[in-house]
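Taking the form predicted alone, here's one chain by itself in structure tokens.
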Amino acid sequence: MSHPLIELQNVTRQYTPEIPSGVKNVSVAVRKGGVTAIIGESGSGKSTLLKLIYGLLAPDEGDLLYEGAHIKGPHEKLIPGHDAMKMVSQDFSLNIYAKAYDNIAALLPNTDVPAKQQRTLEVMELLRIDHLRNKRAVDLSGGEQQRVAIARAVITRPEVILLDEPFSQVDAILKSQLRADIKSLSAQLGITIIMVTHDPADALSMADELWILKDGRLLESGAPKQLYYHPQNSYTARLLAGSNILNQKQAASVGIDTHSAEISIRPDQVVLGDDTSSENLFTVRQQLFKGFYYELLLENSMCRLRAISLNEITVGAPVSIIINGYTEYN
């Protein structure tokens, strides 16, 4: 019988017993191949998530499996980590006065030279950083480090690359580009990606599977889009959408008869209208401008609703609206 690539059975980290801290009672799985997200708020326990799986961490209780086999904590290796995976922290780890080259090539032995060179330099080029071969690690941009840090974990062919916060420290013209990179990575080398993330838009571009955390707890775990349309929770409906979350009052001032808690209607789910005669009335109290389209704060005396406009609406003006779709949660 086939086992999961890596899969984590009733893991539970705690650093404090007074404090909520590190995750409770995980059970999830990541198959081979692929790219894995995991997303939540700061202190959600996501970043301790990735060490438990590398090894830098041991659970105080349950277990984790690499192909069925127990993942061998720090107290149980001289040289914490687990062998066929890489990390890539946040801190880079880059000897920041050697050559970008040189930083990468550190990391192969010098029994074939050539063989050495030429894949040092495969590497770079694709991550398109083989122009930076010759500068330092202290002269290049955040972003720029990042690359090369990701090439140091690439270049010993592990089986798994743990990304944490891969995006953190790259400006949004070169983010787009760096994630397809990464995702490039994966489908031609055949790597696993694990990665952390708070920015939903880096999760749902890229991932093939998503796990959503809170408070430590894996709330639910599946394919973006089934996650985005169809949330099980309403935190992965405002996390995920940024959807509105309204209680059963609320749901029924724009016109939703529910006998559930709470419901949860995407920004996208809101169509506006200009019938001022409508029940469903509401008034503009903030417009901002996001390109081809504008946010919207939508205000009655129930509720407050986020919705989007192709066209610009005057702050202050009445608007009717109709709710095309939403989720009940019980």
Ligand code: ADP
Second form
Amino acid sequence: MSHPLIELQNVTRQYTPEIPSGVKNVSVAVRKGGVTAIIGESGSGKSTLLKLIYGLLAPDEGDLLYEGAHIKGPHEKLIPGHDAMKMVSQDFSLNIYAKAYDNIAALLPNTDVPAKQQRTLEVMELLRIDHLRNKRAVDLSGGEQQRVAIARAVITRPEVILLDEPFSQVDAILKSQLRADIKSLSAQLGITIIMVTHDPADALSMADELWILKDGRLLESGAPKQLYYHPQNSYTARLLAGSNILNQKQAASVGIDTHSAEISIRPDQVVLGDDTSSENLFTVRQQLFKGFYYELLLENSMCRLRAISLNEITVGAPVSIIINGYTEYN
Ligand code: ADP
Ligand code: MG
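Having seen the form predicted alone, please provide the structure of the form predicted together with ligand ADP.
Now the full complex is given, and it begins with the chain already shown.
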């Protein structure tokens, strides 16, 4: 079997040794091609991990490999950053008074000017910003600047693009477009993409491989569907699916007899009924309109449950529930 494109071996990087910060003992591999998404709450170490992979930070312990070779840290290289990779950081690093076109074209040599022009326009079309070519970066919206920054990364045809929160400046409609565009960039150009996000919707829809980061540690990794349907940690269930986490006694109160310390139940696994003679009676405490469905907060004497319903329910009314599947944790 060929070795992975990128490999992290027990990588630790702590900013302040006294307080846990940064990342701790991360071992994981990236295969060539496709999208890897790193998801975690703010401060979980996502940007730190990306900087380590690119070579902007050196690990305190462990090693990082690219095609089996050590990735040089900032003190081992004149210009920090791996030559086969490009990183789009959260601040975009654009020349804000230059035109969008020049921001992108500047990365190509002047040896073949017609080719340079053609390549730049191609990449701008690919990212749907060709109509903005004569606007100065400073006059673009945050989302447009984000696309220019990604175009700058794409134009030199790196093997790997690292994206730190690529959707932070993009509103809902453009976001799904940019998601699709990044996905097809990876597929069309064969670029391996590693992206950081705190949004489960981004991670689930974009990633071929997903890493769950918590307090600097890699909790688990795998395909999005695997982690969504079969999480190994209740944290993963809560983060990706908004699952309800119940202890043994709470589980018993919804009719689940378990030896596990904790179980998780996704909102869509709570099925509502109108059997008021049922033992599983809950009260509807809150109902949020979400468009084509409602998000409900149900309560009994032992616990609260998040559930969904396609129909509007009366707040304060009793409902019976059936739990249609759950996951156990020890
Ligand atoms: P994320 O990108 O997931 O929000 P970061 O990787 O930026 O998280 O940061 C992880 C942790 O390390 C946070 O607790 C953060 O405060 C800390 N940290 C990040 N950069 C530095 C730094 N230069 N000096 C000290 N602590 C830092
Ligand atoms: Mg960050």
